[in-house]
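Presented below, as structure tokens, is a lone chain in the form predicted on its own.
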Amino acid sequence: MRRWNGWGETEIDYPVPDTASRYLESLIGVGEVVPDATLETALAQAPASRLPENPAYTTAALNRLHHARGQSLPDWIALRHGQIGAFPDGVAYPQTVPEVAELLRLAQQKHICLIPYGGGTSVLGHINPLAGERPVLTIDMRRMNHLLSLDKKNHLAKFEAGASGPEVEASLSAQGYTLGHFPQSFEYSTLGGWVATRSSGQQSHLYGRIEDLFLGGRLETFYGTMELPPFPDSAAGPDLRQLVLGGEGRIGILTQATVRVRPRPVFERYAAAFFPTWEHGLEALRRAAQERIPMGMLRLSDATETETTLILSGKKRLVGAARGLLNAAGYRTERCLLVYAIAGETRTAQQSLSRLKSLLVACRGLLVGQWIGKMWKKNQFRTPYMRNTLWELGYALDTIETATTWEQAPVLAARVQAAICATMEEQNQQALAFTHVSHIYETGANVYTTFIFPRAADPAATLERWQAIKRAASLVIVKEGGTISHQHGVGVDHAPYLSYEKSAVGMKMLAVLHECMDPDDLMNPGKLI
């Protein structure tokens, strides 16, 4: 059963050793452990629905609670303390395109706000109803989850947009294909959600980001159906797919998506290397990207993330052996861990692996074989469960992500971390912040910073700490020329900073588009812009 107030399935945990607890205590102090509110307490807050009875949706309190919040830290604070705030007034579970179209007609007639809902994994408030006088209907797309067609000759697959990551891969794998899109939320997030937020998977260097994979689809709007044919390419004016990619449900609801697929790789190898410094590792990543070595993934952790990862892993014997090896090699306080993956046809993949290893060694990388890589692969979708564990120990965890040029990446990482720690120090508190790079391009890379800080006894105080950190880090990002979002979209939390990237004219263009397509502001209002 899926947790209603945290991440993942109730029967899955991510325990951390006592050494990890002591490590956090030594760096950032002891957090407040406050008992969670019960499900009954949360349900009691659900107000009466403002929607009339209709067989097209349910107004049951439990369904509405399950669709009231996503997975952002503010969502966690609200759910764990039973302070939900706004609830949707109803939840619809369409199974066909005509049912979605009918819900749009109903919304227009009755002046109902609509929120498209995929897997509920948003970390930026995309799926949260906002307080207001108008009723809100959440449209849960997860029953529209089928593979509609697979064109093996042209490597095209058409899916209903509510298909989750495992459903997409299971359908394709049965016929020898893969989409190759593996975000950390893979187990729950949906194809439609990936498109709506411009998602990036963990092996995007090999398979591409979702904008590289999304070739067309079907969008239901208040003006009717918008068909986006999957041409190989086109010079016929602006690419209207770009209005859907990152659109966050503001102009319509994506019901079908045609994506580029490829045969499943016959060779796959996960391995690891260490570098003496962060700068050595970044240089290796830059060269690998610019030399266009075909690879699945390169994930480089800075020294603090490397140390924290080793401690939180709980693999005491393996960690001891790794430290002994690294110390003997002279890789001490600034050592950084790189996990990498190569996949594809056997011969070409092995050639790529050989090229990559040579490059890593040339940049002072210490190759340590496959054991760390295999461990990372095994836990790649279990890591989010650590949020549950840390919360129960009295700590809150969240992330800030951006992308910038190679020259700016180390500067931006350092300044974001400094802003997070300084913000907590202003409140006489401490935070632990660390960074990794996991998506690389010829012109730059993403910078993905995780931070952990002690919870307060008062949920409002915990939220205030997060808000101060988020504001300080976001201002650093836009000041230093990074994108406000590399892979999570905009939602509510990033909306105040979007104009730094889009400019006043760009924001006016977006506003005019949404006013045209949705003059009554019914489609996911308050999100994106």
Ligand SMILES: Cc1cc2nc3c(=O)[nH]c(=O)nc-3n(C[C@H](O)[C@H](O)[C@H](O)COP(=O)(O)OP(=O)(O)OC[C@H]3O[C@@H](n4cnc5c(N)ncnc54)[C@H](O)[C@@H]3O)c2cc1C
The other form holds:
Amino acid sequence: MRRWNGWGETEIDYPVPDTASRYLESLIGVGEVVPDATLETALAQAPASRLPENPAYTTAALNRLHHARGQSLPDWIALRHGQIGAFPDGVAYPQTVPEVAELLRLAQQKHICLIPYGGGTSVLGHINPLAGERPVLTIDMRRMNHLLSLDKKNHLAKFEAGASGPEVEASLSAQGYTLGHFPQSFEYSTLGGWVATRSSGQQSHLYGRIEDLFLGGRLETFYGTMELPPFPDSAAGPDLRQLVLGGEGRIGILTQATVRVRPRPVFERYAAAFFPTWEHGLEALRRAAQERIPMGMLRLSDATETETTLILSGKKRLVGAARGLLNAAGYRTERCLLVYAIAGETRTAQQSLSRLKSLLVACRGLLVGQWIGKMWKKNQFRTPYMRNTLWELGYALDTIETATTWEQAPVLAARVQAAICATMEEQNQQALAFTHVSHIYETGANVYTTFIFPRAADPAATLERWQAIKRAASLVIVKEGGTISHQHGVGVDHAPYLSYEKSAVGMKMLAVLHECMDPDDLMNPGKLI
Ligand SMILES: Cc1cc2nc3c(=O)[nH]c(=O)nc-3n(C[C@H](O)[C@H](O)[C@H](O)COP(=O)(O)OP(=O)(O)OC[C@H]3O[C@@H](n4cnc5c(N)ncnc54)[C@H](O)[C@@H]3O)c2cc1C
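Form predicted on its own already given; the form predicted in complex with the named molecule follows:
Full complex below, order starting with the chain above.
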């Protein structure tokens, strides 16, 4: 069963070793451990629904609670402390396109706000109803989760948009194919959610981001259906897919998506290397991207993330031995870990692997075989569960991410981390911040920073700490040449920073489009724009 107030399945835990809690305590002190609110307490807060009874949706409090919040840190604070805020007034679970169209008609007639909902894994407040006068109906798309067709000759698969990661891959892999889209939220996030937030998966360097995979689909809007044919490519004016990608449920509901698929790779190798410094690792990745070596997943951790990963692994003896060997080889306090994968057809993948290995060695990479890579693969979707454990130890964990040029990537990483730590110091608190790069391009890379800070006893104080950090780090990003989001989207939390990169004219274009498609501002109000 899925946790209602945290990440993942209730039967799965991610224990951290005592050494890890001692490590955190020595760096950032101890957080306040306040018991979680019970489900009953949270449910008791559900106000009476403002929607009339209708068989098209439910107004049951439990369903409304399950759709009230996503996975951002403010969401966690709200859920764990039982201070939910606004609830949707109802939840619909359509199973067909006409049912979705009917819900749109109903919303327009009765002035009901609609929130399209995929897996609810948004980390930016995308699916949260905002307080207001008008009733809110969440449209949960997860019953529309089927593979509609697989065209093997043309490598095209058409899905209903509510299919989750495991559903997409299970139906394709049964026929020898893969989409290759593996965000860390894979267990729950959906194809529609990926498209609506411009998601990037862990293997996106090989398979492409969702915008490279999403070729067409069907969008239900207040003006009817928009069909996007899956052409191989087209020069017929502006590409309307780009309005759906990153649309965040503001102009319509994606009911079907046609995506590019590939035969499943026969060769897959996960491995790791250490570099003497992060700069050495970044240089290796820049060259790999510019020499177009088709890596699968990759993750280059900075020195702090490397050390933290080794400590959190709990493999004390193994890590101790590895440390000794690395020190002896001259890879000391600034050492950085790169975990990578190469996948594909055996001969070409092996060629890529040998090109990559030569390049890593040329950049002073120390190849350490497959065990760390295999461990990464095993825990691929498990690490988010650690957030539950850390919360229970009194710590809040969140991430902030951007993309920028190769030149600016280390600068931005250092400044974002400095802004996070300085913000906490102003409040006489400490934060631990570390960064990795996991998506690379010829022109630059993403910069993904994780931060951990002690929780306060008062949820409002924990929220204030987070707000101050988020503001400071976001301003550093937008003022220093980064995008406000490389992969998580905009939602509520990034909306104040969008104009920095879209310009006043760009913001006007978005607003005009939205006003035209949704004059009553019913579609996911308060998000994105
Ligand atoms: C632990 C964790 C790890 C994550 N890792 C990654 C990662 O590796 N890469 C990454 O890109 N993101 C990641 N995310 C963020 C999140 O998973 C993505 O933004 C994901 O794409 C959201 O998909 P979803 O189905 O859960 O959408 P939801 O959270 O339900 O919705 C997100 C937005 O999409 C809209 N939407 C959803 N479905 C539709 C539809 N059918 N039609 C129109 N609009 C729709 C919603 O209205 C909302 O605005 C992570 C999140 C968590 C909690």
